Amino acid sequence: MIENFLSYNFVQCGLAAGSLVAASCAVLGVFLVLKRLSLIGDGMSHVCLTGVAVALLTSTSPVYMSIPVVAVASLGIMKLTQKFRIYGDAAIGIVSAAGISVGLLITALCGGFNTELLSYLFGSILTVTWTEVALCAGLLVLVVGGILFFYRDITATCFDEPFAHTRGVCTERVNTALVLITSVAVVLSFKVVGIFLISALLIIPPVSALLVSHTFKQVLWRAVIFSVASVWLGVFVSFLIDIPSGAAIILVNLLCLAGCYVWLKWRNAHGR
């Protein structure tokens, strides 16, 4: 079954996209729940809906129009937090109501909701192509490489950004380009789980591997091999009972977070 599974071409290339977006999207998410500002992956997959909607009205990519789209969404809410003084939940708030309000006027003008349109918002992991796979590479590349030249500076920020500041970190450009990764993390992820469910793979595997870590590197790698193995099971779910793959690798992370707060539970009774 399993070798059957993975000798389809259209599988192979689903789960090579599918493992980039959820590394990258397992790092970013990471430094996104430490900083508090997790939901901002659920403000900018709303915003996503605008972005395919425009793409399916011109007729063009819906990642390559959904990109800037997301990216200038995502400084939208950098600079309501920042100028006008709002908490960064609201902010987001504003622009996910209005990413999705203007998504939905613009899905109307196109004549309703599609099939492709459907695929977008539920996932649709094995119509990804090579070239969205080379994509996803790229991306993990520059998150990877991004962390790891500013490590120091993203920590720091991360949790005491004030102390960051006054060391000389110039913690709005850390910000700005974390925002601006996770906007392009977003839009790559929106075939895997598809729009609904992308903050759920930002959130769910930092999460799970901070109940489970003693370091932060710890809690860094654990996220990735429970995000990466979330969407091989997930998919192999999918596969094997024919249900939706973005549904299946988002609930094979809820059980990966029960399991996780089971676990820390016996530990903490058993004084370990």
The other form holds:
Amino acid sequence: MIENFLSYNFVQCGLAAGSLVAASCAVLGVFLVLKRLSLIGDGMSHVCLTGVAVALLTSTSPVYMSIPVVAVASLGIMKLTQKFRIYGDAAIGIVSAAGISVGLLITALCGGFNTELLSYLFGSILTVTWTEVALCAGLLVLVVGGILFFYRDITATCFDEPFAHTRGVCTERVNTALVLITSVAVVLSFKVVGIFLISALLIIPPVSALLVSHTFKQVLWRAVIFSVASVWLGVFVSFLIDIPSGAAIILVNLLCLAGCYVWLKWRNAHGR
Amino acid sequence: MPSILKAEDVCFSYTRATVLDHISFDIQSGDYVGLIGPNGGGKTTLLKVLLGLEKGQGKISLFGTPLSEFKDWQKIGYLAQKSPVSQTRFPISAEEVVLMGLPSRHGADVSRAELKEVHAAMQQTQTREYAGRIFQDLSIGQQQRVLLARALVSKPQLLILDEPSTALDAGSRDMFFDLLGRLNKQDGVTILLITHDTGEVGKHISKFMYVDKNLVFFGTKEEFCHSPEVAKKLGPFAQHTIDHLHNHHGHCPLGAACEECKHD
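Could you output the structure for the form predicted in complex with its partner chain, given that the previous block was the form predicted alone?
Every component of the complex follows; first up is the chain already shown.
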């Protein structure tokens, strides 16, 4: 059955793109969760609605249209927190509300919800093209390369931003790079799990990994493994019992989180 | 003595409230300055502005270089008032935290030389035994000592410390201030320290800076302790500090050198 499942071109495409964005989101998510910025993915995903609506209105590619829209929104969140001293969660809420309302307005102007828009809201991993797979591969190279090269600056900024500044680390640049790369990851993820569930890919695997890891490098590796495994298992289960793949991927992630929590409790109870 | 930290007309305000109002001073090499003042007087904000963590107005120079052009951050060790502990369990060892104090460079690997420096700094603050433990699993006092090791690991020429002893027990506090005293006297490290613990630390401090939005006083310990005019000008808080300096452990912090106390 698995051979049959993997023989389809659209399944190969979907799994490749899903694995690549899952790995990118897991790595980025670790830093966002530790910086208490995990909901930024949620805010950005809501802004995707504006990007997708504009793309459908102008008959352009939703992915290419959403990347600049979400990037500008993510910079907006940063500016609101830095310049206007608004709390991060409030800034995310403001930008998120703006993203949804503008998106809904444009959708209404072009005749309301249609099947294509719904496929972006709930994900359609099996419609991913090989060009999009190449984009996802580029994203992963950028994320892993960037993290390895700037590992010390990024961990120092996430752990203690004022101190990192006194080491000469340009913390503002690190934060900007982190949210811009995350905005690209969010856009490339919306076909995999859908606009509504993107933030789960950024949050759940890192949180699961944090529960069962002792070192920072362990957290990064385990988050990637949990995330990629959830895509494969989720897509396979959705293929088996005909359910939406995005929802299946997130449910597998939630089961993984529950498993990590139970394991943590068991480990603590047995003093290991 | 060369100027290490110079501030000219430094001002800072949040949206409506003025926090720092035209503060100017010059800290020279080898000074051990106690920065004191009432709560809300702007002491912590002043340190943040001096380090560029908050953007204020006025001129600041570090080691003779304007703050905006300053690059030799390894010359400065900084210990903040609050430990960077959050509810999220950051899975990083005490050793890795101290490593952050070394000059930043690319890559994730740690060299043997870097590890040696980290262990030496941890030895200084008696935290070597916690090297492999998760930072967040340590007590607040142990964390504070690890953070001091992080501030010392780059062998700084200027230490800027914001109430570092608040979470420490009596033994650790003595170790802490003795270490700072040694670094100042033996290695010539310049220290700027916010403290309310003027009794113990008063033994080592050479100058006092009193900030209450304005720079109310900046001078030697002798001037501070034995000037009735200063005490009168500074009000009850300063008088309390001076009394504390005199009464702590039942003797004057200036010791035998104090001319005034010989006449008491």
